[in-house]
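What follows is one chain in C-alpha cells, specifically the form predicted alone.
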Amino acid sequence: MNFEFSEEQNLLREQAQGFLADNCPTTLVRRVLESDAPCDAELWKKIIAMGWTATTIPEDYGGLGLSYLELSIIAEELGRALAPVPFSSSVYLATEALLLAGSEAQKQHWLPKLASGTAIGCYAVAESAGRLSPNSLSTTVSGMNITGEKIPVADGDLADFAIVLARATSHATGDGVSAYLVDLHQSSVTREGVPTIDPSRSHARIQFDESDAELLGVPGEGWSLLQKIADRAAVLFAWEQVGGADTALNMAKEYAMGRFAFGRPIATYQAIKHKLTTIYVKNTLARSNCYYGAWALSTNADELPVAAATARVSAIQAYYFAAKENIQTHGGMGFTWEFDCQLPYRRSKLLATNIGSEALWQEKLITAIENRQLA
C-alpha cells in the first residue's frame, strides 16, 4: 500500500478546514456542551448544504458518488473541529448499513433523504454497559414487530430511523440474529436522552414495544453484517479521532509557547518538549495506520478487517494520550471548567466506545490477523 491524497482531495481538505474554522470554533462546541441542545442545528444545516452527508452515496440515489478517501478527509476535519453534529451515526453507520444490505426499495426511500439531510439515521445495537454478543441479545422480533431496549444509542434522540439488531422468535424471519430498519416516529417507540461524558454528542435510550420493523439484509445474518459495518465505520471513526488528537496537540503546543516560567516559555523546557514530541509521534503513527485503513476501505481490499482494527486501536490510543497530556501541559488550570482542554478529552473518551472498546478492537485485530494467516 502506497498512496497519497490527490490535489483535488487536498483542496477538499483546505475547503473543509476553512469552513469549519469559520463555522465551528471551540466557543460553539462549548455552547452545545453547556446547553440542553443535542447538537448545533445551524452547523448541521451548513454541513448538509456543503454536501458532506451525500459524499459516498451513489448519484442514482441523490448522492455525490465520491470515494471513501474524500469521506476520510471530511471525517478528520470534523474530528479536528470537535463538531457537535450527528454526522458519524448517520453517515458512517446508517448510510453504510443501507449501502451494504438495503433492498432497492429501502435504498430508494432512505438514501436520497440521508444525502439531502432530510433524514438522520442511527445505529441501535448496544443494550447495556457490557459487551454485546449474539447470545446476550435481548431485543426480539416476532413477525415484523420488534420489542426491546437499546442503550446507549448515539444520536438516537435526533434520528428518524434506526438500524436495529434483534433476535427472531419465530422461523418467519429466519433463525438467529438479524438486522432491521425501524422508523423511530412510531407511537410504539419511546426515546429519552441519557447523560454521557461528552454532552456535545447526544445519546439516547430507545424502547420498542412491538414496533413495525423491516428486515435489512439476509435473515439470520445480522451479526456478520454488524462486523462488516463496524470494519468500515472503524476507519472513519479513526480518522475523526486522529483529527481530534491533532487538536489536543496544537492546544498543548500553543499554550506551552505562550506560558512563561522563570522568564522563558515552558515549551523550551525539555520535559515539555518530550511530552509534545511523544504526542506527535503517537498521532503520526495513528495517521499512518489510518492511511492503511483508508486505502483498504476505498479499494474494498481483503485486508480491511486488519486495517480497520489497526487504525481503530492506534487512533483510540493516540487521541486519549494527546487529550490527557494536553491537560497535563496546562498544569492545574487544565482541569478547570474555564479552559477548553476538557473538550478533546471528553470527545476522546466518547469516541473510544462508540463502536466497541479498545479491548474489543484489539481482539478483533488478533482474530483478523489469524484469519489472514490461515487463508
Given for the second form:
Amino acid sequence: MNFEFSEEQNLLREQAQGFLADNCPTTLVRRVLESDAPCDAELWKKIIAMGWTATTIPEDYGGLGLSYLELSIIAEELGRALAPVPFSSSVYLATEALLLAGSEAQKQHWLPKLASGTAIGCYAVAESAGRLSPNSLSTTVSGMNITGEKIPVADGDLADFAIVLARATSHATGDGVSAYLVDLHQSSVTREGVPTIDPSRSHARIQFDESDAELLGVPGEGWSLLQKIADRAAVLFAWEQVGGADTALNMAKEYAMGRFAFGRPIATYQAIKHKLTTIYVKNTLARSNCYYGAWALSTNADELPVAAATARVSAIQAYYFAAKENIQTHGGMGFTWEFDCQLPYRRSKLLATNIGSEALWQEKLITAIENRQLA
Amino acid sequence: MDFNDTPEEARFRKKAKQWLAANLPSSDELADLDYIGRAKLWQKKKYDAGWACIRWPKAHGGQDASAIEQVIWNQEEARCDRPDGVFGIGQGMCAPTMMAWATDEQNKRYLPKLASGEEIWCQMFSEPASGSDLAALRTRAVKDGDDWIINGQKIWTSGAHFSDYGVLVLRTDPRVPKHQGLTYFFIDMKSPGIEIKPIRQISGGANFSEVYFTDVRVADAQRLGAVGQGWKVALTTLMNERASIGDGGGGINFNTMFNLASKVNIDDQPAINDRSVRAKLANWYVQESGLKFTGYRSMTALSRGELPGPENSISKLVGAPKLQDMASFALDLLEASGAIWDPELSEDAGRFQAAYMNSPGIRIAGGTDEIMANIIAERVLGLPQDIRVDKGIPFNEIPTANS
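I've shown you the form predicted alone. Could you give me the structure of the form predicted in complex with its partner chain?
Now the full complex is given, and it begins with the chain already shown.
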C-alpha cells in the first residue's frame, strides 16, 4: 500500500506552505476583500514565478509536466492560505479544458501563455439562477459568432480568454451544445465586475455580442466535455476546500484555547470540544477522499467520476461546516468585520457554488456509481 | 500513489491466501460444534501452522511479524467465511496488557494458550455506576495474606460465561483520589464466588454479562503493575480496545442500502430514482469512502514502518451513528412493513431490523460517541481536559447520585 504523497511531494508542500505564510497572510486576503482590486497582483506574479501555473502543462507546451499529485498539494495550500488569485479559473478549469479538448493549434497558442502566466483563462458557463442544463442555455452561436450573457464568471474581469458553453442557433434545444474558446480582448465583449459573497475573489458579468469564437473540442459534445472538465476540476477544488477547512478548524481551536468563560478556557467545555471534533472528523474524511480523487486524476482511472464526486461532496460539506462553526466558536467576535472568521465562511460557499452545488454533486455521485455498476 | 503491495508484502499476501484456501475448515469439520468449539478449532489450526497472533513475539506464541503483515493477514482472513468472534478481547486487549505488565513466567504460561485458542479471556472494567467515568469503579479488593479478597459487581463483560480468565481493575484504597486507589489483576473465571448473569439486550441477544464477586480470592502474584497503579495498566488495555473495536460492522453498508433502494418502490418507481434518497445515499457513500481511504493512509504508514497518525480514531465515531441512521432509513424505505421483524417475512431475513436494534449498543460499547469525541478533542486536537470537580478528593468523599 502506497497511498501517501512521496518525500519529494512533501518537500513541495513544505516549500508551498513557507512561501504562502510569507507572501499570503490573511491581512493580504483582507486587502483584496476591502478594495476594488480583482486579485493581489503581486502575489499572482510570485505564484507564476514559483512555476505553479505551469505544474501539469507538458514540457512541450512550456510547462513543468508534473503530475496531479503535485497540483493537488499546491491546491490544498492555496486553499489553506485563502489566496486571492485567479488560480482555480486559469489552472483547474481553462488549462484543463485545453488539455482535454484543445486542438494542436489552440494548445500551441494558449498553453505556453497559461504556463508562463502571460495569459489568464476563465470558465464562462453559468447564466442565470438555478441549475444549468443543456436546455436552459441561452448563449448562442451562429457561424462562429457568439452572443449572450454569462454571469457570474470567476475571474472574468481579469481573464484574457474564456471557455464558453453555448448552443448553435441551428439547434432549438438540448443538443447542439458546444464549448468555445473566446478571446476576451474584443470590442464586442463587455465585462463588468459583479459583487459576490466573497469579494476576495473576483467575479464578472460578460456579454458577448456576435463576438468571434473558436470551437473547443467536438461540435455538439460540449455538455459531455463540461462534465469531464468538471470532474477534473472538482478534485482540485476539493483540495482547496479541505485546505480552507483546516484553516477554519485551526482558527476555532486557537480561539477556544485562549478565550475564557466562567473562569476557564471555552475549549474545556464539551459543547466546544465536540464541535471541534466534528470539524476534525469531517475534514479528515474529506481529505482522505481527496487522496482518492488525486489518485484517480493522476492515473486517469475509470473511476474518476466516482472519486471526483466523492471528494467534492465531502469537501463541500466539511468546509461549510468548519467555516460556520468557526464563527460560532468565536461568538460575537466571529461576526465582526475585524476578525478573520468571515474569510473562510465566504470562501467556503463561493467554492461550493462555483462548479456545481452539493446537491448537484450528490446526484452526480450516485449516477457515477450506477454507471460503474453497469460497466 | 498506488494501492499495490510492495513485492515483499505481495509475497506475504500470496502465502496467506494460499494457506487460507487450503486450510479453511470444511462444513463437516464444524458440523457438531457450537460457535465456541468452531472458533477454537479454527484458532488451533492457525496456531499449529504459525498463522495465529503473528505480530506477537515467537516466545509468546506469535511469529514476530510486522504490523503491515498483521494487517494483510487480517484482510485476507476477513475475506474468508470462517468461525470468528471469541478471541478478539483476549488476544486484542488482554494479551498486550499482559505483555506490558506480567512476568516472563506468566507470559510463557498464558499467552501461547491464548494464541492457540485453548484458553479464552475476557475484560471486566465497567460497573453499574462507572461507565464513561471508569476510574469511579467501586468493586473492592482487600489484602489478606498473599491474596486479595474481592467483593462487588462488574457489568457489560463480553464472553464472561465462556472465558477461562479475565482481567479486571479493582479499588484497593478508597481513601485516596479515585485514579490512585486502583489496582489491576487477572483472575481465573472459575474462582469460587464468581457468579455470571447474562444481560438481555434490547436486540433480544445476550452478548454481555454481569459478573458478581462475593469473597473471591485472587493471588497477589496475579497483580499487574504496582498496588495503586491500576489506572495506568488499564490505559494499556484501553489503547488496544480502541484499535480493535473498529466501527462494529453491523451488517449493513452503502451497498446493502443501495440494493434495498433499487428494490423497493416510491410512487411506482424504484426508490433509488428519488432525489432525496439519492442524496442520503451519497452522504453515506462519502463517509464510507472517507473511512476506507483513511484506513489506507494508516496502512501506508505501517507499510513504511511509521506509526499511523490519529486518523483511525474516528472510525467508530463515524461508523456507529452511520449504521444507526442507515438502519432507520432502511425501515422507512420499507414503509409499514419496515416494522416487521421476522426471518421469514422481513426483507433480507430481518437484517435491517437487526441493525436498527443493535446499533444503539455499538454507539456505546468501547466508549460512547461522547467519550470518543472527548478523546479525539484531547489526544488529537490537544484541547484541555474538562474541569473535574472530583479531582484530588479522596474517593470515599466524592458525592454520588443518592448519597
